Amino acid sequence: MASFAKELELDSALTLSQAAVGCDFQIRRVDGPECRQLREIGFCEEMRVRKITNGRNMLCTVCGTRLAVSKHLADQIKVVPA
C-alpha cells in the first residue's frame, strides 16, 4: 500500500522547471544522465529545496547554498510542495 501512494506522490509532483518561484519544495526523485554531479553536491531526494528565479537557468537555495539549474537539469527533477 505505501508503494501505490507514493507512485501516486510521483505521478502528482511537478518538475522543478515547472514549479513557483519563491516557494519550497521537497524533492522526490533526481533521474536523467546529467544528474550524478547533482547528486555528490547534495542535490538529491527528500532534501528541500525553494526556487528563487526562473529563465533558462534557474536559481534554487538547496542546504543554504545558492545553485544554478539548467532547465534541462530541472526538468528531470520531481519535486512537491514542502
Second form
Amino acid sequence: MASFAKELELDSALTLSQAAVGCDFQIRRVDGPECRQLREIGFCEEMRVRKITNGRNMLCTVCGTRLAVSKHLADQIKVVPA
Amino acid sequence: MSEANSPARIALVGNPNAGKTTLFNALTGQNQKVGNYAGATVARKSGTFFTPHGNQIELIDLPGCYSLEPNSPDEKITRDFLAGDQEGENPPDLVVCVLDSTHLERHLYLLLQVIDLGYPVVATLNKIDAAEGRGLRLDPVALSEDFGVPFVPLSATQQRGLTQLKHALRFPLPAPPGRLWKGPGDLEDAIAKSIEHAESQKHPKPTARGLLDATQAGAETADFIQKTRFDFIRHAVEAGLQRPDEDSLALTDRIDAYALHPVKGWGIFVALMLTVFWSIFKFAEIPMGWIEGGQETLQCWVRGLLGEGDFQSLVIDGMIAGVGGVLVFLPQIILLFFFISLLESSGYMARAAYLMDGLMNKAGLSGKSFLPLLSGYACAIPGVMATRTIPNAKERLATILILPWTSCTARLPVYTLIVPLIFTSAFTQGLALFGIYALGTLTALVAARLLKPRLGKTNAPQFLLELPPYQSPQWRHVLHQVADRALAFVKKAGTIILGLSIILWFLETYPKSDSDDPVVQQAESFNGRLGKIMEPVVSPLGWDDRMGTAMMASFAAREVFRSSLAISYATDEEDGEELRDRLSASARPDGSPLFTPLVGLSVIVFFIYALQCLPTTVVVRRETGSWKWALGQLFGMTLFAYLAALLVYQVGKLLGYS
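In place of the form predicted on its own, output the structure of the form predicted in complex with its partner chain.
Entire complex below, previous chain first.
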C-alpha cells in the first residue's frame, strides 16, 4: 500500500523544468542517464531545492548552493512542493 | 609512513571550490593558482610543511571532484591517485578532506567515498567564518562520532584553525575508520573477493582498488551504493548541522539578478570587458612613458661610455632596443593579469560561463569550454590544461584546437604597437582592442562549429555548473599572481628576447657593405637578403621585406616582432625616436607611406590567427596524445592567418583603401 502511495505521488510529481519559479520543492527521484552526476553535485533524493529562474539553463539553490542546470538535465529531476 | 625516514604523504581532497588550494598555500607557504570557480586546479601539486611536533609532511593538492566516479580528465587524476593506480606514485598515508562548511551536505559524499577506500582521514570544515556569518550551526563532535574521523573547523583564507589541523595530523596518524555502510551479502562477498584479488596482485592500495572494482560492476550496484551513502549523510547531518531558513535574499542573489539576466547580464559583461581594455591603454601610458624614458637615458649613457663601433651598436640597437621594446609593455601585461585575477577571485568567471553557454552551444560547445578559453586570454598553455575539466572528450578536443585563437598576452605588444597607428583616442583604441579579442573568439567559435561534427558523433554537451557566492578578492593572492606573471615576463625579456635580439642585430649588421648608406647596408645584410626571399610571400599582404623577416622571427616568440622592427627600422631615422613614429614615417621605395591603416590591419589579422608559440604545440601534443592534432593546428592556423591577412589587404585595396 505504501509503495502504491509512493508511486501515485511520483506520478503527480513535476520535473524540475516544469516546476514554478520562486517556489521550494523537495526532490523525489533523480532518474535518467546523468542521474549519478546530478546526485554528486547536490540534486539527490529528499533534498530541498528552490527554483530561481527558468530558461534553457535554469538556476536553483540546493542546500544554499547555486547551481545552473540545463533543461535536459532538469527533466531528470522529479520534485514535489515542499 | 611510506618509508622509514621519508616525510608522511598527505593528500588534499575535496569538491571543486572547497578551498583546497587556499589551504595548500596556507600550510606550505606556496602560491599556487586559486580561483573562485570550479576547475582552478587541474594537475597534482605538492609542497612540504612541519607539524608542531617537528614532523615533516609532504602535502599533495589534487584536482577537485564531486565524487570518485570521474566525469572529466582532471577528476580522473584524483581517483587514480587515491586508488593507487598512478604509475610511480605511492598512495598517500592520510587524506585531508576539505569540506565547505556552507555546503556541507553536498561535500560529505566525497568524504564518505574516501573513508570507504580505507584511508585514515582528517576532515576540515573550511570556510567556517562564512558558515557562522550565515547562521549555520555545525557540531564537529557529532559529525566526528558519525563518521569516525576528526572534524577540524577552519578558515584557510583567514588562516584560522591551521594549528588545530596540524595537531590533528600528529604522529602516529589516526587509524582508518573503515567502511561505514554494509551492503547485501552478495555485494559484501564480491567486495571481499575483489580486495583479496588486488592483494594477490600486490596492488599498492588493495582496499581501494578492490572496493572500486566491486562497486562499479553495474549501474544497479552503483545506484544502490550511492543511495545508501546519501541516506547515511542525511542521518548524520540531522545531528551535526542546523541551517537557518533561507528566505532572505543574500548579496549574491541580488548581484546575480543583474549579472545573470539575459539582457542586463550581457550589458554588464560587455561593459566589464570594455573597461578592462580601455584601462590597458589609459592607465598604462604613464609607466610606459617612464620605461621609454629610462631606455633612452640608458642608450645615451651607453653611447657616451662606449666608443663608436659595432660593439656600441650591438648594445644600443641590439640589446637595449630589442629588450626595451618588449619591456615597455610590462605595465599593460600587469594590468591585464590584474583584471583577470580579480575576476577569477571574485566569482564572476562562473557567471561569465553561464552567460556564454547559449553562444557556446551554437558552436557545439558548452559553457564549460568558456573557462579554458578565458584562461587562453592570459596564456594558451594553462588554457589548454584547463580543458581537463570538460567531461565530453570531443568537446575537449574541439576546445583545445580552437583555443589559441583567444588572443594571449604575448600578442598584446604587437596589438598595442599597431592599434595607435590606426586609432588616436584611448576610447577608440580600447574599442579596437575589444574588437580584436572579440574577432579571435568569434572565429574560434565558428571553427568549433565546423570542426566538431568532423571529430565524430557525440551527445549534445550538457550544462551543469556550481555558481560560487561572490567574495571580495583575496588581495594578497591577486598581487602575488600578478607579480609572478610580471617576473616571468621580465625573465623572458632578459633571456629569450635578449638572445634573439642579439641574433637579429647580427643578421641586420653583417655582412658589412662598402656603402655608408644605412639603406644599402640593410639590403646587403643577412636580414636584408632573407627579407628579399620573403618579400614575394609577404608583399601581397602589403608588408615590406623587414616586416617579413620580423614575422619569421616572431615564430620563436611573438614579442620579438616588435624587437625585430625596432632593430631593423632603427636605420631609417635617428635613435631615440619612438618606434611607432618611425613606422608611421617609413616609406616604400616609390615614396608612398608604408605603414598605412590597411597594412596595420593586415598585420593585426595575421597575429590574431597565427599560432606562433612552440610551447603551446608541445602542450597540445601532450594533452591530445597526438602530434597529428598539434602539428595540424600549427600549420592550419598559420595558413589561415596568412590567407586572412591577404584577404583583408587585397579586399581593402579593391575598395579603395590604401
